[in-house]
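The chain that follows stands alone, in the form predicted alone, written as structure tokens.
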Amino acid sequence: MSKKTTGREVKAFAPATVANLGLGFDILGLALVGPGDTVTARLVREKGVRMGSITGDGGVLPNDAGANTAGIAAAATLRRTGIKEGIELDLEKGLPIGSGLGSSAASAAAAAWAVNRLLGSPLRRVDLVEPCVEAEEAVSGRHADNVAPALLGGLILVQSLDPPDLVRLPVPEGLSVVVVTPDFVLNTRDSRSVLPESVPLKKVVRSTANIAAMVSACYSGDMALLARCVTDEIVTPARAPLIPGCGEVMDAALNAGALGSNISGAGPSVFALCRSPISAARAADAMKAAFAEAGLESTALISPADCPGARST
């Protein structure tokens, strides 16, 4: 054992997420099954937080804990506990960076979870949201639509950030999600830079109605109503031109039987909500074919719409 370590460590995993769901910019997100980020946190003798190894990122992410979402979330979690310890983090990236799958949020959520468990779980799961939001703010803006489902799992509505007020929405039975990720990187900051500074009142009213209808559809299990909600006239029209073939991919999903389709998070991934895994598989094939027509290779992930969040491994 190194003289610098105590031998105590915790490994945690946090999943990929789909944020916005088209209609709920910065307020809706759901966790996915499958890929995610893994963080190992260990106690060390030197106080504070530092990064150890980082793998799976292609050498892109900073080793400075103060500039890495895993390190920022870990430090914020440590401060919130009031416990004076030294912590070293190893980060295994399982999510591509700039993919629209909540990569930075997964790193933050896994780190916050690992640190809290390492210290004996003095904080509740929901208490870890604010440290993760602090980490997200440093790299892509202050929002919780990725970190909340990455931590809590399921479909989450962010009613407020200050203070955090999170609402878990029920998921209609059988609802599945397909997310297709093209071989194309879209920086979150670039994606946010094209957003309109003002929005016509009529579009705001329609967007508000869609969100209200979606909440109703979630509680009633009304798939037909859900299909009429997953539209967006505000953010998607601004971002779609940044993603080759985006409009055609969303149309392909709908033509294949999806309930609705839109951009996942800041993009370039595109998601579709489907009635079943079988319907999701058809949509995935159609969406991949549409990206191919636009000259992009892509990968598809099919997941239940109600999945667990961060956990120890």
Ligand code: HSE
Given for the second form:
Amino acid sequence: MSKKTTGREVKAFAPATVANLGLGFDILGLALVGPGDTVTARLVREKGVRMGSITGDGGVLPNDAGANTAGIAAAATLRRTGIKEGIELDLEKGLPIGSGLGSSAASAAAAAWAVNRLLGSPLRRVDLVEPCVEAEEAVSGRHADNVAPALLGGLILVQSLDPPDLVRLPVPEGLSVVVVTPDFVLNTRDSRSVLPESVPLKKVVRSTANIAAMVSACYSGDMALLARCVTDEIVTPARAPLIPGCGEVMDAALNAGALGSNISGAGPSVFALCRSPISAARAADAMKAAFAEAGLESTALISPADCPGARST
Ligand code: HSE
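Coords for the form predicted in complex with the named molecule, given the form predicted alone:
Zooming out: every chain and molecule, the one shown earlier first.
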């Protein structure tokens, strides 16, 4: 054991997430199975939060705890507990940065979870949302649609951000998600900078109707209604030009039988919602082929739509 540490440490994992689900910009998100970020938090003698090692990031993330989401979320969590301790974080990135899979949120959620556990869990899981939102705000924008499902798991509606009011939606049985990630980086800040400042009322009305219908479809399990809701005229048209082949990839998913398809988070990943894992596998092949047509290599992830959030490992 290093002289600096006191020996206590907690390792935590937080999953990838799909934010927006096309129709719910900044208010809908769900957790995925499989890849995610892992943070080990340990008590050290010197007060405050600092970064230890960072791996899997290709050397691009800052070592300054005040500049990366794991460090910011950890410090905000520590502050919220009122406990004066020294904490060092090791961050293992399992998610590609700037991919639309909620990479910054996964780091924040894993760090917040690890710190809270390390301190004896003085905070509830839901209390970790605000520290994680603080971290998201510092790097990309103030939104909880990745951090909420990364922490809580499942499909989450962000009814309010300040203060957080989070609603868990039921997930229709069998609902599966495909996320196809092309091989290029799209910074969330850049992807937010192209969004319209104002929106025609008619589009707002259609968007509100889609969100209301989607919530109803979640409760009733009406997949046909769900299929009619996953569409967006506000954010997607502004962002699609940033992603080569975006429209073709979404069309390929629908032609392969997906219920709906859209940009995952801020992109460049594209997701599809499907009735079953078999339907999801068909959509994944079609979506990858469409990205290849646009000259992009891609990888596909198939996941149930109701997956757990942050946890100790
Ligand atoms: N709702 C956010 C956005 C998610 O679309 O910008 C970013 O991952």
